[in-house]
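There is one chain below, alone, in structure tokens, taken in the form predicted on its own.
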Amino acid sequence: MPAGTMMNVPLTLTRVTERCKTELAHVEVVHREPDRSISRTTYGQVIARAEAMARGLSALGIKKGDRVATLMWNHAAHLTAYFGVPLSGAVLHTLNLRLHPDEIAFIANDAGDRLLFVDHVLLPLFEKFRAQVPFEKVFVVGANGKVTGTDVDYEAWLAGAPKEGPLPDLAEEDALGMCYTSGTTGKPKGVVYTHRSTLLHAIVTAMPDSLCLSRADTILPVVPMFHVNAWGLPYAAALVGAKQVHPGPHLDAASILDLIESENVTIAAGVPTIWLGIRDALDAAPEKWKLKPGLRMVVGGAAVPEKLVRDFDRLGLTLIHAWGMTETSPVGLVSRLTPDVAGVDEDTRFKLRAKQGVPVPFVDVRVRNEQGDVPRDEKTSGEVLVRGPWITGSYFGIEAKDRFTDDGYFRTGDVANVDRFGYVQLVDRIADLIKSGGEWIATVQLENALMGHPAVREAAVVGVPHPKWSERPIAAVVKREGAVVSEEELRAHLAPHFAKFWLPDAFVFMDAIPRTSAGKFKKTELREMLRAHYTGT
């Protein structure tokens, strides 16, 4: 059997920069400054400025392995340290800058980060954990000029940083990227992404029933580029060549808004407090902006009711739903309607829509209980577990065997079931599943419902302590701006839908549902808010 005859070429950052820097060079790269001002630049001018930015790193001594932190917004200049800190053998590691400063410091320690590459509008929440970090040097972006101490003014660096000369040699299966999960069920954990793993994402997620990315958009990834690199989108736009405007700290429905008009964006993406602030501004004031037909908005972080996708349908939009984790780089799973459902009625269509989809290509997705893997009833549900190339295999510096399956599957901790056509629809979390009078219940099912109801425009339930029945559904609601809406109506809104035990016993009205950084519901603080409606302690 004779031996392949193809070139052995490394998927490593450096195929994406080589093309920025030849057949991309004239693209633009647009961003709004913290001052509502907006910036131009290019891909060109993006990539020569990462390369000194990779060579100054390497004249400081950082080596291949070692971790570079960032703490900024979506800009050009964090685009830069996207290619800049991995062209130079180091792992950029961007912090959450939405977490307790506390535990940004953990995850800077836990990481070895030796420097750090900050906003000059973020210091002084740099400030509150700045004793509890050792960094090595410290930059600051967008400071003019001022600095104080011994921070570093990161233009003026990268000014002087050698523009001529070799750059280490990169292999496939070398650390590009880390990120920490969010924590929800004990401590942060890191998650390195290789170059190999980050270019077949990029690929995948452009792939026409993924994403469909061309040369021909203009992406904005509203979601920041500290989670989970920005879900992949500003290595795969510039893979495909398309446009990147970025919002910087400017993240209202307006300023969003505003800038989609201005630049002609076709591709937007964002959790579901985004979408949800960008509808009620659209239905406020629906003359207000011109947006490119055939607007298209991803949706991931949290699961979003079937309404919200009518929503933007009936404003001639096009919401589209995907599903991943840190874990997961993140696209495992994405809502496409595919050619299997042409036939079926507009109702089954808007509610595939509002599922979590179908398995991207690469990507393994079994959904498996004590039985083995679940029927494509639509009713079974069990553990979504994962497997690909860009899926983690392991943690960073710590053990967690309990997290995989002996045949190499991650276990997500999500719940889900499948229906025939083989979509996939998160029901809970393992963690937020309530148990009461031995039955389970689960609760994004009956949020999803409650959200549908239009006076409701957020809403959360939860499992609380009982004498009787070890724990009860309580839903927490948010109302849309001007509603009116009881209890009572919508005990009565679900209970066609749902089983009578499922029914939450009580309809708590709050301003704000409790959130995650990364835009989930907190559900660990919404319980502890309302465990004491039994038991009254």
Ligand code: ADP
The other form holds:
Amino acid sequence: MPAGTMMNVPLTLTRVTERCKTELAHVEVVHREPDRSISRTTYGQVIARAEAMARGLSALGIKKGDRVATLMWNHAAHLTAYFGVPLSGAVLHTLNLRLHPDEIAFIANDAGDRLLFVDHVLLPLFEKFRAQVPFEKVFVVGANGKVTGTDVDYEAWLAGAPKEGPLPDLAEEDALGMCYTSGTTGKPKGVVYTHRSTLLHAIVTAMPDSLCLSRADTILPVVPMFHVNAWGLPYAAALVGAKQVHPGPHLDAASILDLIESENVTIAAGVPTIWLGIRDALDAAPEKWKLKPGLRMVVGGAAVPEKLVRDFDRLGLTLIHAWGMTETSPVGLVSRLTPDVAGVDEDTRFKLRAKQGVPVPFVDVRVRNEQGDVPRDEKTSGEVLVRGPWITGSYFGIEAKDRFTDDGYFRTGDVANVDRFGYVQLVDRIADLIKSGGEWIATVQLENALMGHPAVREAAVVGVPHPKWSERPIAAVVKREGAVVSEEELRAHLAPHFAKFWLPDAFVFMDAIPRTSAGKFKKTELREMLRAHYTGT
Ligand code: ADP
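Mind pulling up the form predicted in complex with this ligand next to the form predicted on its own we just looked at?
First the chain shown before, then all remaining chains and molecules of the complex.
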């Protein structure tokens, strides 16, 4: 057999940045400033600054594999760090500004971050944990020269960084970035992405049956750049050459809709709560925003209720549901209608679109229980196991063998079934399943059915201790503004679709359901709030 004759060109970010400097130099990068004004730059300028940043970091003694942290909103300077830090050989560690300051400090120390790049507007947050982390230098972005103490003005530093000169050689297995899991089960753990994993993930995310990204798109990641690299979108957008739009710190529905309208956004991405807010804003003022028909909204991070998919269709917009985790870079499943389902009726189409979807290329997904891989009967459930070039094989500094199967799959902790078309539907996370009288109750379907009621904005179901049944489900419900609904009505709404013992014992109306830093229901906290329902303690 002859050896392959192809050149061995490593899959590193340099492949993307070189093209951004030439073919794509004029393509726009737009963001909203803290004062709400709009700033415009281009890929050409972002990459020129990123390369200066990389040289500046090397001049400071930053070496391959060192961790460099950011504490920033989504904007061009953060995008510059997305390229500049990895181009220096260092690892971009995006700190989650929604965490408790002590937790941010824990994570920065665990990662051993040497430097920090922080937004000027986030200094009050940083001050709450500054004393706990020995950063060697702190660069303040957007300070307009107003820095104090030993802090460095980012713009002044960048202006003084070498404009010319070689950048370190990169190998495709070199680490590029890291994120921490949100620690819903145990302490947060670091996941480290490589150049290769990031590029392959970007290529597959852009494919037509995934998110279908192209040069013709304008991409708005509402999902923060500190959540699994904004789902990899800044890299995928640069790869395909799409214009990027970033919201800065303004994430309210009206600001997002204004930006979508004024910048002609064609695809935006965020967690379900963002889209709930957008739907409510559009329903409240249907004439206010002129949105392009065909605008796509990617939703993930938590299950999307079928009602929301239907509501967006009614508004002439398309929700695309995707599933992933910090450990999976994150895109693993995307729910698009494949030709195999062409003949199904409209209700089934909506049902399929609200599922988590089918695996993207290169990601092997298995759903397995004690009996083995589950049959594709849409009923039998098992744990979702994944394997692929952008699925983590360990955690930063921890092997965590218990998170992997003997045949090399990562255990997601998610429970799902599979239908005859191969669509995976998550029914719960293992930790949130309810065991009542020896039988399992999965909460996600109950929640989605509840959110299908017109009076319900949001609903979360948790198990609380029960003296006889060990656990019973209780639903926390947030009503839509001005809506009136009783417990009996909600029970009657669910009754035709679920076994009797699945029906929540109580429906507790709340103003808001506690959420994690990523905008998911915080079930640990909700369980604590409701745990005394039967036992009184
Ligand atoms: P953590 O695992 O610490 O909550 P992640 O942000 O990595 O942090 O969350 C991954 C989890 O989020 C998945 O295991 C799954 O339970 C949930 N998730 C992500 N996307 C979806 C989705 N589309 N539908 C339902 N759950 C989802």
